[in-house]
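So this first bit is one chain, no partners, the form predicted alone, shown in structure tokens.
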Amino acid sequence: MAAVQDGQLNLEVEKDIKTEITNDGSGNINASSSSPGSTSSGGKSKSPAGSGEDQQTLLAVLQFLKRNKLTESVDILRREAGLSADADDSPVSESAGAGSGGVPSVGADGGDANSLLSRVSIATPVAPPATAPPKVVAASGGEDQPDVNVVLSAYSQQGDPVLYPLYYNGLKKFIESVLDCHRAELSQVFYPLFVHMYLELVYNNHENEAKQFFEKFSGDQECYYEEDLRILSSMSKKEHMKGNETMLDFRTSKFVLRISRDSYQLLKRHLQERQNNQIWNIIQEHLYIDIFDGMPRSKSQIDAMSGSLAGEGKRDANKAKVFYGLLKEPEIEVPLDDEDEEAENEEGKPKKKKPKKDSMGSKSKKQDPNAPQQTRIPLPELKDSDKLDKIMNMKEATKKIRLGPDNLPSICFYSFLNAYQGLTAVDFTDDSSLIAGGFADSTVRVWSVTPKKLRRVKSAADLSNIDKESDDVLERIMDEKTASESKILYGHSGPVYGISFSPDRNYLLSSSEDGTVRLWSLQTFTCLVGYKGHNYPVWDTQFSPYGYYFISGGHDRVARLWATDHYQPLRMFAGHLADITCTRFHPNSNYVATGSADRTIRLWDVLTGNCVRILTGHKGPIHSLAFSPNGKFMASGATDGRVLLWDVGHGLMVGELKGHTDTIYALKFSRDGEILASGSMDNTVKLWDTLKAFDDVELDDFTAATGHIHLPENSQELLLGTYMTKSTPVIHLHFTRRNLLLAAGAYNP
């Protein structure tokens, strides 16, 4: 049935009664009265002689009851309808039509239900009244009622192919004639209707009519559906539809349209007056109309949110509370530097840096009201080495440069020269000491970018000779003979597409076309575990900010949450309609964001496994995601060359940054979240003023409920700088702890 909040539209208003045979999805046959205005069959029902269509329906019902030996029901129905005893044995006319609302499907009652439904769906329509446009009268039945495939069954309901363009054109003229304020909203109906009418024609073997329909109306669709239409045009025969992923997407997901109540009433009234069953059947079967009270949205507001494979996200999908605040940091005493102690001795008073350190150390000790409970998900305990690292981090943070429009970061670019192996992924450690690259030749390579070389742990025999109580035991266990600037890790059997260092720099994750995610030790430079759960290429993987957990996503459209000590995934996040192309953990590790080729971003709750946000607005597959350090905002980049900014709490788009001319593969917020860096295949790095972008945004409950967002056209004001490379696409960005920007890519001569 239609997923429309206002209930089903009554198309047969002028009739006293219309008994419909419908299929409730499980193969059960229901006889239902049509409109609230019609009388029940026990009231003043007319003789079926008044309507050929009703008569055919009644005969089909009688035959069905008779076959199932329900003689008492047969007698009662015959008496009520005033039929003679042999009337139900008369042959049913074999001309097909779309007058009935039922969709044939293979029922639980096997042949009986099937024959009944096929007869109902090919009942002969009566001659229409002069005022209404002609109802659909179709070609001969028989061959046009094929065995119904489960997935494609919706398209076996068919009408006269010649009338499809007339129906579509009629609706188009109506929408073009309505007031401007409603036109933009109602125009959203064009694309899903066009797709499903075309697929119906193809499924029912009307190839020429389908081709003409496509050529006539494909030019009317929005430019951002161009790629979908190209794929659609290649499906010109029924055989092409079976097993086609795009086809399955259109068939299984309801296209979501967000329309104001006033605009919806206009559409409803128009279809009611025209008795346009064919279009209404498609709206019922394949669209979800999300109705809101309030002013209709403008064309620019609709365009900002449109473009995904299945329309906009439902408003209900973004209502769940998201705890986007940061977790309380453990209290760690920060010792003074040697330099500071010297300065204190010389001058007899501490340096000014000291209070700054203290404030930094205690900055996140207050519990954020928007933060999840500390124990909401189990997180690994801090080891001594982690505490030391945090102390180092805090010390570095005191020397951090405060960035802003007047104080832009320096950018250090790592160009991979002669990368004939094909560089496909890059990652830096948090302390910027190591860089790793994934390559198309299935190798993973790790480099040290500090003077400290990479060393392996000694063999077990050598380790047994070491004094474990010595102060420098961590140095002694390393084998100096193995010291080198880089290491190559072999193990994958396909290109490596995703790579991620653990926060403690002891492990490295890599995901590959071979369907596995591998965990490598950076002490021994060997593979520790191969995680097998995906059946197809894994496009991305990322460690949690706290380590232990990691996320992976790939061609099978399912993101998986893993823990390093479990062979099987802990959670599987299913819902995307196309490949998951990028994955990111929220800074508090309670949520995971996934970007997909279906042009949507989903936010998943790690604890429950539920999808808590569906964000639409990109016009191409999404290839990069980044959370702001405070966890409140998110940025996304796609093949459409736009960076979109999102408010995670409200689930709303709050900004659009235009400037790149190619796919954006890298996004990163500075350590304070004041600047966003974006890197693209157009060989540029751009810096954006996010502080200004987020300060300009005013969100209220009405905006969140209706999606009336007003995106300022201020990309040029927010753009702080553009930095060209000679000929190197940018595939990764990283801010050091002191806010120096590192970028990486493979030189493309």
Second form
Amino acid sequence: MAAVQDGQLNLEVEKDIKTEITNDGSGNINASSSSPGSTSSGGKSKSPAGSGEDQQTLLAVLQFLKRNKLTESVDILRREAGLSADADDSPVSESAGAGSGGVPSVGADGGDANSLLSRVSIATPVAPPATAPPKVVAASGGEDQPDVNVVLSAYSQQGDPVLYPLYYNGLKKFIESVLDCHRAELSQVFYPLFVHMYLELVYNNHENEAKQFFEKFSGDQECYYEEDLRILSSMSKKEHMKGNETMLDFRTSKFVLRISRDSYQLLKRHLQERQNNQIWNIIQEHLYIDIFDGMPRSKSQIDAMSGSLAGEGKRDANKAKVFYGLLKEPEIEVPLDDEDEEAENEEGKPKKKKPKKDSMGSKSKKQDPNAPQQTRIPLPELKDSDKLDKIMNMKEATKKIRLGPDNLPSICFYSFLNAYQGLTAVDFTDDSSLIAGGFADSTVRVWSVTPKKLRRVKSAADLSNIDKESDDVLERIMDEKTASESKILYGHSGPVYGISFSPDRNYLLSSSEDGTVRLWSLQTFTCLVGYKGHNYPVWDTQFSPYGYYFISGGHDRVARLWATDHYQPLRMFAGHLADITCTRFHPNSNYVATGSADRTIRLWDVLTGNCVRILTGHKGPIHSLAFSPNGKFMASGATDGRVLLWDVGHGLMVGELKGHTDTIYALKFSRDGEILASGSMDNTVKLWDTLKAFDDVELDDFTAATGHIHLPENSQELLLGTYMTKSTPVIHLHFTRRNLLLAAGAYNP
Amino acid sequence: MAEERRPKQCTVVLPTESMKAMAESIGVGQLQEESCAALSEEVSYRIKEIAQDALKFMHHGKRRKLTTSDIDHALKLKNVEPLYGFQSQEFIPFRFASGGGRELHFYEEKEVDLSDIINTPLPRVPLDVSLKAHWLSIEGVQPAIPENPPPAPKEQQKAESTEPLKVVKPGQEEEGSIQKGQGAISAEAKGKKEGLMRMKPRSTHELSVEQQLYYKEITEACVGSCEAKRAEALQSIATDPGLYQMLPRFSTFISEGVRVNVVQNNLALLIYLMRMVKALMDNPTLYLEKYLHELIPAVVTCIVSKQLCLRPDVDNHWALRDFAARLMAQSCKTFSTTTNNIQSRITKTFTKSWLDEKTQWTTRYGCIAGLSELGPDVIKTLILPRLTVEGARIKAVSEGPVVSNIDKIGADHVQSLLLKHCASVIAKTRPLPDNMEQYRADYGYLGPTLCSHVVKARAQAALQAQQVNRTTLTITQPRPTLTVSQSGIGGSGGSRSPSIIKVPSSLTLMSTRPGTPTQPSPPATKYIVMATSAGASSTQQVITLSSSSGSSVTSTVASATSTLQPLVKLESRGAGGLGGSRPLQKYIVVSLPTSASSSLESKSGMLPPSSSSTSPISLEAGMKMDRSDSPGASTQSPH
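Could the form predicted together with the partner chain be shown next, to go alongside the form predicted alone?
So here's everything in the complex, that chain up top.
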């Protein structure tokens, strides 16, 4: 079994290399077939019939030799490989069966052998039968359609199409008959099996059989795969498979299942008893079975974690250590002589302020053990204005309302009127003084929500006239004539899907359908840079909490990390199997989370560029992500209307919040993290008690190690409030520094 | 494991017929059947692929509706040239056609005359995006302000009142608890979620201080002397979403008010109260079923009461009866169910007092009005059979010895009422020809007059059939005018006449109304006459209009109202003209207000009092006015 594991562990790239190697091997055999024995044995003896794939290769070689009447070498090879005669016979008998079952056009024997070879040698199935040297075939095939065919050719293995439903049904019967505790686990096999069998049928031009197969069994699949099934169902011809992204996803990435050892043994035994090679091959080739020791999981446990395009995240994908702690705040002298505060409220204030100050001081002095090193990634220097802002922030923080179940935040709703359904993105500045909207008509608009109007810096000519030594030079450089409540930024040539203010409020980022991310200056209200790199729509972008860096992700499935002063990305995070729909920085700026239409969330290390977490469990494309302020937890919302809570350190799902009925576009933790606000397309803002949610989860070592979490069904208890708007989908949420919740959306008459 | 059978997904393929049609459209003649089949599969697949991509754009556009631009973007993803010329905010209306054994759906491309486009004034620039902030919640409690949805949605109110004993489902439970949270402390609301067996959330009717103030203000304004304030108050009642809590108060206020004022014969106050009822019924967030026991008696009183005013011979209490009858009909339509049987009970009440010999003319009028508003079926079964008897009675009054002036007026009103309602019904049901003698035989004294009315009604129906009738679209749209129009018009009819309220006394006003609502055609014919003589003087108008409005009206106010009425007509006609049936007519109708403005004080200030030479300009202005409404209606249709 361990050998199987090892064989499966290889990543996709490695696998390609391996096929090439085996290809060489078979070429050698072919060339030296006149002088049998020595070379082939040298090539093959090292890998006895351990991994299924090698075995397949061997069988193919054997068959080729046999057909060319090279019985001697067959015998030698068989001896060397330690294969029994009946193992060899099985595919032959199968091919005979296929012949009698009526495989069209090609002779049964030739067709089968050819297909098996093509699997090994990266040849297109239409290649001439094995009389031509396979190497040449490989070369020509490679020139034609290098990638897709490599990928697709694995499907050319065929059995009798008529038997597919029988195989599937047989397995279904078996799984239904096993003990309850195993049934749920083994049922996971159905979906990937169904997909791959269907694709095999389609690939081998058994259109009608494929259709029937689909109709017969698609109803059995879990409802959360419906989207994929719809895509699958539209694919009814081999030609369709070329260039279909979803298809490639199914093929290039192994579907990951977590199954307990007992259940797996059960399945394996069954399949071997039944000689059910078809299914076994699929399991070997297209599935990655992550076996664990211990109790089989329950249905609800499985359902909680499954649903992504490529199965669950592998356990070892979430093993890497994540430094989720916060960076130490730089020490800034807070001026204590704030008279205005004193004037505001005399009594009670000094007493309260003392402990506050202390706690803050202690927090900044002690280094969080889970925090990354301060200099793990280079961060921009603090400017004077940043320090001022920090001081303001702290002052505001002292006035912050402590939220809790008995102390719910007030919600101020900013409705965009007359937006004609064109509002696609919204962001607030951290100090809640500005609000920006991205629109479907390619514009970006910035509003000031404070009485302070937006002003532009004077032109260069005017600037030279200013007395640069004066104290209020910052005031003087602003052009009073341009003061207005809102400004429009023109530059994109497609809907603006992502928007983000820089923490210092000097810049604004916007990402658009036109494939660019643009950096705007909020001093001059002009575009500074257009970052080109994504060639497809960029769905989301966000500034790092420390500024300077930003992340973007889009339809090309790659998230890119940029620095504002580089026109090329610093990091490219590749690994998602579908569009990256949302991107978020970890509060310590060392990590980046991306949510995707493949229904997974990945956490990437900014320093190394590695993917350190793969979180599965959503049943629809993820449209919102939020980190808790302490960096320990994450919340994610998807089109399925559920909010999932994650423990970033352990890589575990720790909560599920049900209640929304439509896509969740906005998530935000309150400033202290006690309350999570979620905003959805269903026109509601909901508040959730996250303190309780995180408390309720008992994280012992076992669950932490295995990741089998029992989710308490407590959404209703955690829900603190539902606030319905009249007809305004909520697309952004923001907590002010005093814990007032701001929400935004476009009124939709 | 299998949750529910999903619809079969893989079978949907475009028909080969479409392939043929498309091939022909680009000049490929004989397409083989196999190629068609192959093509259709391929095309279906590609279309599905594109649709799936387009869906992504919809999701990221934060919309629920797939738009044409989404498709364009999806095509762009695939490196395909987008489809130009299909830009549309709303759906594209596909037309269906069949013939020669083929069925086609196609997008109608109208031929556009460039000069038309150049000459029509530019549509109004759409409003710019703006930001508006409001409190969605204050410390966990959602304030009842117009920006927020009503605390108890109408469905819930309906569910509560119609099925009071239903076990509250979890979904409703949630809403109930929120509502409770508003009244009480939010912490209390949170703790009580676990009671699936709870029968029904107890609704508290304690009013907050703000609500009490509001109630006071509104009721005072509604019955006060300032008409502008009243209009505002009524608008508030008709639109405010947060009135649910105050409903019992309002209903009691109205019923008590009617009781007192009927005794005192205070016609004006009764009218104000009825307008309040109307406003309450217009409010889309309120469900009045629970309060009908108070409202219906009040309304019925206003319909059939013997005396509603101090001077029955002069005051126009008839209009109040009409108005209240329309309210009654509306509430029958909305609230009548098999359990409460409102309609049949009301019908019985009316019929009983109508059949009574000793009933006064006023009550008689009210009964007939109430019945006839209930619809043509009621008229046919209950009123038509009694026309002969009623005719005889009227004859006795009008031709017999003079009993009293009041009786005579009453008989006159009953007669015109009967003629108006019966004529339209007879016109629809009775076969041609309209023989005067035959009518006399069938309907007695009223026969001959009825006959002429029927003939008129038929002519008008024929005229209506010719025109594309799109009046409702534009007229229901503008909200400010809508609320103002509450005075005279029962909501049952499609067309509402805005700006009637400007006239000081709403009483006389309402009497002109009968001509307008559902069957506007006698005036319509007259307009065409005026159309041919474009420079029609204002006096001419007044004459034609007042004659069309049927009932006799005091003349001084009539001139004012009639100048307003063409304006109304005008809008509807302009909208009809947009349909394209007769552009000529459109212009003429629009030109009406200019002539009106030259003679009377202009209603719309922008039109300069001018000679006929400047009229084309003002004409355009008028056009713009009514056009600017319709794009608004299509792009941002209200609620």
